[in-house]
Amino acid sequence: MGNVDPQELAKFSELAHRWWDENSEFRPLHEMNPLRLEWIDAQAQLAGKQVLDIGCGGGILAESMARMAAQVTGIDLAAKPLGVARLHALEAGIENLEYLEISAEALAAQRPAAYDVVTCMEMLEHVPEPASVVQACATLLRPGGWAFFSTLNRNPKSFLLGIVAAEYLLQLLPKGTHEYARFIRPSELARWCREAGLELSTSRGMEYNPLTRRFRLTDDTSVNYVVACRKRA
């Protein structure tokens, strides 16, 4: 299957019914949609753009996108929750929006310079080679569109608080969701954009109250963060 590892499909797959349960183990991203499909939306205005949403599961962030007026292409190796972002869409009654179980590098193959956006959010944490799957957004991108990227920094700090605390005080996500070797350092982030042709345009801290439940955007990316890159014309 390419660059995918088989249990974090497994993992994913067994909650896949409760993707839309706002109080559910996906509640965090229920509470973190708003802010990044703000952030998003205020660089690239996704009304009208051709966007795709590479590592969608249910389907959170590319149904909201595609509410936002753009033509959303939303794709997953896990069938599950694939099947739960169809139907959720399909009740909905949106009809600017597609699912696809395709990896990135191969719609890469199918469909270069096809998407004015990219979004992969949470998930370069999840695959064995993320600097293939960076590969793949540029590939995807036209020249001049947008790519954004959202991950876990890999330090002691974003161990406490991104696993420990995260997973087993707060108990905001399942325990094992996330593996501390596969955080990812901004430079690391930064120099496999790069090495695609990607240019950097932005990076922002994202910030958990636990008592508010609330996101904000911040300067600080020592845990989670966003980037926001341009493919050279």
Ligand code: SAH
Given for the second form:
Amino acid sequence: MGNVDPQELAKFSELAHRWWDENSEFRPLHEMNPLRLEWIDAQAQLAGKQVLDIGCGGGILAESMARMAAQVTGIDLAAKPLGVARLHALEAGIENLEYLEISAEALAAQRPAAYDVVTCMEMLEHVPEPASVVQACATLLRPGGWAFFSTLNRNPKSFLLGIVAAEYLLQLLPKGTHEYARFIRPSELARWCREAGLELSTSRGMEYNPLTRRFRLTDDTSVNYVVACRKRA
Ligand code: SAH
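Rather than the form predicted alone that you just supplied, could I have the structure of the form predicted in complex with this ligand?
Entire complex below, previous chain first.
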């Protein structure tokens, strides 16, 4: 079956029809999107670039990067979210965007060094072997290309905020969205990147304020965080 957990795909497929509803389970992704988009663009200058979004789901990030004039490929293994993504792009009249149902590893075999930028956000913590996805990202990038990852740290605070608060107290996410054991320490992600030939550039925390219901970038990577790397030239 490869590097995929079918139960994870089922969770996202079941909710797919609500992907673009900003008050749905996907509100956190909508809330964090402007932040991460601006952060990615500031480093990688998206306009005119070949960009791959791995685990694109309903296309919140992929479509926003296409709107910034990047040539975007979005991939996922869940069919329903991809269907929603395709329909949304069609209705919006966006043409510089393709969606494919394929794994990162399989696309890496077909299109090595094809992309200037690879993004893989809120996805690694849903995969059995995240290091294999990081390796595929490196293969898909041209030398000097940028990789961006975001995920959840693994420690008591991220358990409390990322699962207990987010899923049970504030109910921002459905119960069972995240599994603590799959959270990833920045040091683990850094090691997988190094082993894949990706050099760490910067990392930032993404902090959620439950009162304002807003995310902001901080220096605190203890819960949600984003990482930027470059493939060795
Ligand atoms: N990256 C998007 C969606 C995050 S939700 C965003 O940040 O807006 C996580 C996505 O990862 C879901 O769409 C799910 O279907 C996808 N996913 C989970 N396991 C995957 C795998 N092994 N390969 C590709 N996509 C996967």
